[in-house]
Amino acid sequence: MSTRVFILPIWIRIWHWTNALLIIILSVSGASLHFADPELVLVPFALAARIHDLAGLALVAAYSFFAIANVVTGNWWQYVPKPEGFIKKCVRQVRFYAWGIFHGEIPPYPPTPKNNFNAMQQIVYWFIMYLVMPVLLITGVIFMWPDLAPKSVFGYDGLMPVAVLHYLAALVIVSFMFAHIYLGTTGHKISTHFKMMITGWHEH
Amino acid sequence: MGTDPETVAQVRAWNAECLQCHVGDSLHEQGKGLFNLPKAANKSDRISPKFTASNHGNMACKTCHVGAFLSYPHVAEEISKKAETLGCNECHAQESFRVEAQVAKSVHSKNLKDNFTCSTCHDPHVVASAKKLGSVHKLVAQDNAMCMECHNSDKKFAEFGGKVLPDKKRPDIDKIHEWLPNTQRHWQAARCIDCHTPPVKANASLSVSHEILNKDKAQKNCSTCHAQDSALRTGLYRHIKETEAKEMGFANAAFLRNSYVVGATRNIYLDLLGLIMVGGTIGGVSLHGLLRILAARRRKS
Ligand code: HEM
């Protein structure tokens, strides 16, 4: 007998898939820019720069929407790690990934309307969405209008630290993306979480 | 010519004599008054530091301006008849031999019958080599100003193009290069000739080519510069010996003093970190997934 709970409102789902698509586009075009080489071409440099600029601005828009909608709907609260039992909950979650999942156990904290995220998701999503993403977006915007960067920093061109931060933040996001997609398969069934992100309903 | 104090003093004294009258503009420094520093206490200080800082800066005027120029006040009529100014080839025989051939092959010489002379671009009173200028930004500014003197001025452009191509209107330089993002930044950080002349071999004796190619042969491929093996290494930055050295792991660290150039100024440590982070994540989740599949099979059997 399966139960169905409605968890994700339409705006979160639309934002999520827009965000996902943009990040994939930005990763591929960003890698083409960073590892540019006349012999080894993923996306030609000029095209990659144009795509990256457009998708980057779109991501800034998507993030602004996300930030505002989060405040308006109170959804931001989901991202805040709750102190009571936090460590214990994390330990249980880690134990599940390291042991339980191989032994047919079900996830210890399935999503509920009140608690969409488990404790580990809270802390990681909080870090990604409220720390790394702003760094990525702000350095991206400066990169797009380099005159915003300081003229020079310790004798180097002022764009250098901006570029390095942008690159580091991008590495974190891309690594997160792979882990995130994989962890999407660790629901009740492999498809459970993906379905939920499309329909909004959690079934188990 | 010479750098010992006595010769320098002698040259300054000679030049001061010329500067008594020549307080006007120089060839390409119109309105800026190369020789016109009336506030200077000493006549011999009237000369702009741009002249003294140039490669010809410790030469006497009369080393180049000979003939009728040697007696003054020289009369305009006399000058046009007898006066001589030494051509560049008088002193730069070897270089001129090669450069002249390249200038002759340039679009300018081919399309405009009124061939360019060396001083059409080079103001011999301010010309400075990369080493002399000591800064890549200054070199870029000097070189691009040579081209922009015509390509950014309808008057000057018509003066040279008008006779042969009366219908040719000067195309706006920023508009032509609209496909190049951050256009203004490129003008400050790369030379026109980096895209408009054929690349020069790393060990060639001349550091630039003077052959301005047809516009359809101009460089449009971004990754000639935006790549680790950037053409800027053997072009704009060739006079900087440390181009090979890595600084804090940055490839092409020499560029970084002036410009961050996406694709060229990569950092090997950060790239290694990226490989570990992204590679580690993909490897980690793949392994986890594999174990899950194996565990599920075992549970079934
Ligand atoms: C997941 C998201 C993103 C990834 C993975 C990413 C990755 C990268 C990478 C690897 C580079 C090359 C940097 C270098 O070689 O130092 C780059 C350049 C750049 N990024 Fe991003 N980036 C992302 C988001 C953004 C955003 C949101 C913006 C704008 C708001 C942006 C704007 C830029 C700009 C302007 C450049 C310089 C090249 C160009 O003009 O296209 N990026 N990015």
The other form holds:
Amino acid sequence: MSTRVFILPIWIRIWHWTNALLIIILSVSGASLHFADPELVLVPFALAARIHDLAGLALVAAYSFFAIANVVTGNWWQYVPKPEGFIKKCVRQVRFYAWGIFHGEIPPYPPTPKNNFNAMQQIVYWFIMYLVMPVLLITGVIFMWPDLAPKSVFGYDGLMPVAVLHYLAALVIVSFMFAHIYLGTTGHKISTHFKMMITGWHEH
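The form predicted alone is what I need now, so please give it after the form predicted together with the partner chain.
This part shows the chain on its own.
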């Protein structure tokens, strides 16, 4: 018999799906800009650039809302790895992802209202949301207003390191997105985690 517990308020769910849609739009338009080959067009270059800029600004707004709401509601604490037993918890969680999940084992640390994330999720989500995302957004804004970039860095054009950082951050975000979608299928049922992001209720 499954147990239901409410863990996700509506503002997190709305932000999550908004963020997901914008990341997908940015991924497709960004790939179109990066691989601007006439024979491999995903979206026409001019349109892709416009869409990428607008979606990027929307992502800045969404992230700003996320950061402020996390502080106001105290939800930021969910993303902070707790030192007590952290390594042991990570080892148990890695074992579950690598072995137990394929053998019907119960998750060692199911979500609760006070702890939405297990230890592995905390460190990964903290890395993504508080390190990689700011790099992605800041470098993206600099690309939109290139005068913000330094004239040169180590003798190279100032936009070069901005481009490299933006591209690397984007690769990390896209890789995380695919891993996130996969792990979303590993709940009590394939649809459990996706349903949770709609209703706010977790079943385990």
